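What follows is one chain in structure tokens, specifically the form predicted on its own.
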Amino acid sequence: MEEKITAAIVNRFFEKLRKSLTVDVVVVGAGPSGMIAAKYLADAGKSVALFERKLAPGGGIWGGGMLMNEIVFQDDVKDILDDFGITAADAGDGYLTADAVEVASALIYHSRKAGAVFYNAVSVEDIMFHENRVCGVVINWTPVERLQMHVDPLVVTARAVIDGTGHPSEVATLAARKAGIRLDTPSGGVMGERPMWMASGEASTVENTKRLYPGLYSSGMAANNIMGGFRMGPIFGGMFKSGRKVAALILDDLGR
């Protein structure tokens, strides 16, 4: 019995990574705008693997401000809300609240039933790099990064990959660093993220969304990140936002 549920893990698992190998789009980061992204990407018949370093996906959203596990929304991101199934309750003034928790497991749930793949416990450390173009990321398991074991990576070819990363924006990072790259920002480089201010870091996180070099784009606080906006804290519709910005933006450069 023991050898035939083991072989059944090991089996799917490994013919789940095989078909990942080479996909559309790799999402790096599986926060909130990363999630979104990947299921409308997946709705509209695009592979996509999403490579997220904690064992838990959902970012940012579990703690809510401060552990306390309520979060808020702009109400003119229902419609996001709805498509995920997400339960929301009027708080006033424009504004939705709605349960952490339940956001997070509805973010996993329909990006994978939507089709998209996921790999915890997976760093992206590096990125592929081809003939000018952003085509792929270097993978290899969280343990063996944060124990600095000596093994070697190995690689995913993507059409695009999206930096989803949050607050540190590690792909653009690496890319304007090691491709010696100029991205799509005033400076040429990351820009560094500016201190509190909600109203203005939801609006640019939208409006910073946004492919920054042939086959790499940003969403959510990354997007933020590298455009040099500021932080929002636990708002969430600007990310939200982000998500379908980034891959709408995805499908328009693949073709839909």
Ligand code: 48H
The other form holds:
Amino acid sequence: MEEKITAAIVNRFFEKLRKSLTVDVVVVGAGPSGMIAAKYLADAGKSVALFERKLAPGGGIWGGGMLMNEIVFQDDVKDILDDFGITAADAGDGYLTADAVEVASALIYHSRKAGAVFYNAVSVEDIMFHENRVCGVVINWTPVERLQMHVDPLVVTARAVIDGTGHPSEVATLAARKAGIRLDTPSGGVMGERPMWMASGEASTVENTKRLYPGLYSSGMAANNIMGGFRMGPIFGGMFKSGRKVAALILDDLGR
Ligand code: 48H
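Switching from the form predicted on its own: structure of the form predicted in complex with this ligand?
Next comes the full complex, this chain leading.
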């Protein structure tokens, strides 16, 4: 029995990983914007691999606002909530609320069911950069990263890479630093997030979701940090719309 169980895990995992070595889209970070993008891209028939540093995908969803596990949305994202089967209650004035655990688990479940493949406890530590194009990511196990073990990584090739890493916008930051490229931002680099202004931050998160460089896209808080938008605190409509927008941009570029 022991041999069979172990072999089943090893064989299935490597079968999955082998198929993910070259994909249409890599999503770095399984927060709300990344998972929403992953589902819509997978629904459109694209192969998608999501790499998430933590053991549990979900990013900033689980904790709601200050660990109070309710999520607030504007009612104009009701169609996205419906696509993910999320039940939301009317909070008045055009706002909806939903249970944070339901939101996180629905995003995980529906993006996975659509065909996106998750690699949790895997960190993206670098990009692959060939002939003025971002064409993949460099990955390693998070425990290797955390323990600072001197272990070389592996590489996944992709036609498009989404920086969905949230506040630090890790992928764009390292692309600007290591590849020495000019991102499509006012300075050519990462502008840095500005303080709290909910209405502005919500609008700019969607506006700032863009193709930054051939092969490199941003979503969610990363998009805002890269373009210097205001933060918006515990409201998630902008993250949801950003995920849907980046999926549409990539589908336009790669072909539907
Ligand atoms: C693998 C990585 C790496 C890496 C990071 O922060 P997230 O929830 O992402 P978004 O942008 O979809 O949502 C932002 C939202 O949660 C939020 O923080 C809001 C609304 N804040 C407002 C405010 O004012 O504070 O998730 C990003 C995910 C996390 O799970 C990270 O662990 C993961 O990306 N990640 N995964 N390789 N190099 N870097």
